[in-house]
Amino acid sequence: MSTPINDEIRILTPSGMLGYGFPLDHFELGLAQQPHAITIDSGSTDSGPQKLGLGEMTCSREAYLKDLEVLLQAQHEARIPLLISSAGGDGSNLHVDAFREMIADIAGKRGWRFRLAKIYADIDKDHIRRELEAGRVEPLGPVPPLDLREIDAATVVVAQMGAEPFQKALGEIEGVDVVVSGRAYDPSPTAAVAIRAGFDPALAWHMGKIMECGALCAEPVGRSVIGYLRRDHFEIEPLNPAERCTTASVAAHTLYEKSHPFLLAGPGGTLDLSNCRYEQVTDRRVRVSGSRFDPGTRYTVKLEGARTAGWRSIFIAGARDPIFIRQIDSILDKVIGQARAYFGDVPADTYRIIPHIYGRNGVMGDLEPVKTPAHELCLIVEVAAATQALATAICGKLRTSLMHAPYPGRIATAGNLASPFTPLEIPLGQACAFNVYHLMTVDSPTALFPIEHEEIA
């Protein structure tokens, strides 16, 4: 087992997301550097609210098992801590327990024995209500103030833990081998390992910020990365020999997912990067120094919750007629109006019709600066309604009307669209929406995150 020395701690991150896979040869190159810990994140809100709303996981069980077996093998051989954060994507208690079962299954098949710590992140709704009434819950960004009805409507609410619960999990019982956490601030596990070893919190958080995405900070972007944290700086290097970190790529990734170029708020304080220095140490490695951390006057955690919001169906179609394409807005307006009239007995505010026009502005919407459409369009028309049957029925009406809609200059005598899939109307199941996205002030950074230790045998 590698023991951190006074002047350096090495942390290996094989991928920016557990379940996405990573090259084994690059991972082994990282293990050859004798890291003191392996950290990997599993969470994100990028893939939408359905994980929280419906209890789904970001990746398949098979994908998680494949990655976990490699990581547990490495932990078993190197005898270093393995920290996995935001289990399943949403970091709910349900998925912490699901990861525990997968880990236990692998250990049982391989005959391994180790100590596991589970950190839970579901927050009791009564506690949130009390804190809201006490004025300790506030919006995070451009969202409305939290409403008691939204707390009730949320399937589950989780909070993003900081570094302290990981430090506590590693310190409560000697010899913890694997930590699986609920929802966590992405850099937390890496920062926790480093801070617990006595390194500067500012550098620990900054290195964690860059490493939580794996080798996304490299050119070209990759999977596996290793960080070398020292007393007054850290260094980052990708593990694929064909990739390199540059001052530009590392500085650019420091700006990733931030609303301010220099300040990055998280649980327990704000990382100040305004005086950072980036130096090219080798062709593939960058040194970073000058990070500062302001703990502030209060400790806040981010709350995340989602509720179900009806049912959704879509149809997908292609359009090639340039006359049709030039008039797509007016044709859609007419078809949508006809569908609403046809379903006049259904209150208009109980369902939504959302066209997505790829080839014109399907990605950026009204922000798209290029106004000339392509020579062909992909139309995805989405309907969200109170039931699956109603969503599919409205979707069908829209599709058939758009298929045969007349328009000035039309030459075709049959359909306007080509449908690549059957069923022509595709039911997507329940729709979800984020409805809790707020900050809550807490008195303790660990009290909301219970920890359970067990021996996996």
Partner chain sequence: MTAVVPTPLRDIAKVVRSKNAGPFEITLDIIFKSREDYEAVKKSGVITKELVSELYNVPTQAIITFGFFDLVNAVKITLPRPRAQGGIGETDMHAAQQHVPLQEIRIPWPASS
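Having seen the form predicted on its own, please provide the structure of the form predicted together with the partner chain.
For this one, just the chain is written down, with no partner chains and no other molecules.
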């Protein structure tokens, strides 16, 4: 049993992402500090829209099970709450339930009992339509305004919950062991535990903001981290003895993947770090104070959604002949024109052909400052169409035409491309696109996020 929370709350985050694994010896060093809670995030939009669009998870079931078993064992032995947010990556209801099943499997196998709280984050589309019509949904940054068609097209829409649903889940029944949530603002579980214990919300959010990435705030960058939150400051330390937090590494951490270094908007307000103080307490530990939190005039949550966007196929081919490489643009134009003519019965705006030319500008496109192509090119030609069969057929036509295309000065008359792989045309399945990334004003921070409690044995 951990010590009662008085003037310090300790929170352990073993990794910035559930399912990526973490070193057990460092985790145990963290447990030895008698933390009051373990928090770990599982969510990210960073690997693309497929998770929301197709219901896929970021990591494999095996990878989640491996991390979960370690975490559940620690919970079982130390009897401290374990909070897992944004189940599966997208934090959809589907993946909250998938995590529930994995936890039940482990509990069954090991003979453990858990009081589990699930918090769901799928948002009813009728609710979004009503709020859109009431003018309470706005684009977040450089995003087109939402419309009813895109709401319909989204496979699922989730909202990032703040700290309040976690506080509620922990408070409404006695002794919750494990919380699994749908989509949440990454710092929410850490902030919730600290705010619920009566600590300053600004410091709680700032500590959560740093810890949600694990030990990314350390030098060298690491995985496991522990935070000590007190009444007027917090301290942060990586659990790997070979890593250290420095004032520079902790202060600079909030630059990473953020729009602004000091103003971090989240559910229910904006964290303002412009007047923070960073002090080196030990060689490896940094003290932070001066964080501020501005609740603003209304409570907003971020909606996230993605739709499917047709089917894709690609082919991959090398080009080495300098006479061919010199004329690559005109040859491709001609071949694409021929393919479009050949598929003249397919409406031209229902499919897309996008060549990626590595060795010239495959990474940066028009922004590439170097204009001279390399001595060899890798061509990846991407075709998106209404069906997989059609995408592959167009891709095949393009590949065979390009292979045999005549061009001025051609002396290699047997073929223009070096193909490394079979299948020569590679079906990629369904493409997806983020189509909801908007702020919605809410009356209650908890009403959209239903909580269910159950006993797992």
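Remember, predicted model here, so these are calculated numbers, not experimental data. Residue numbers count along the first chain shown, from 1. By rigid core we mean the largest C-alpha set that fits within 1.5 Å across both forms.
Once both forms are overlaid on the rigid core, the distance between the two CA positions of Gln280 between these two forms is under 2 angstroms. Core-superposed comparison between these two forms: the CA of Ser60 stays below a 2 Å shift.
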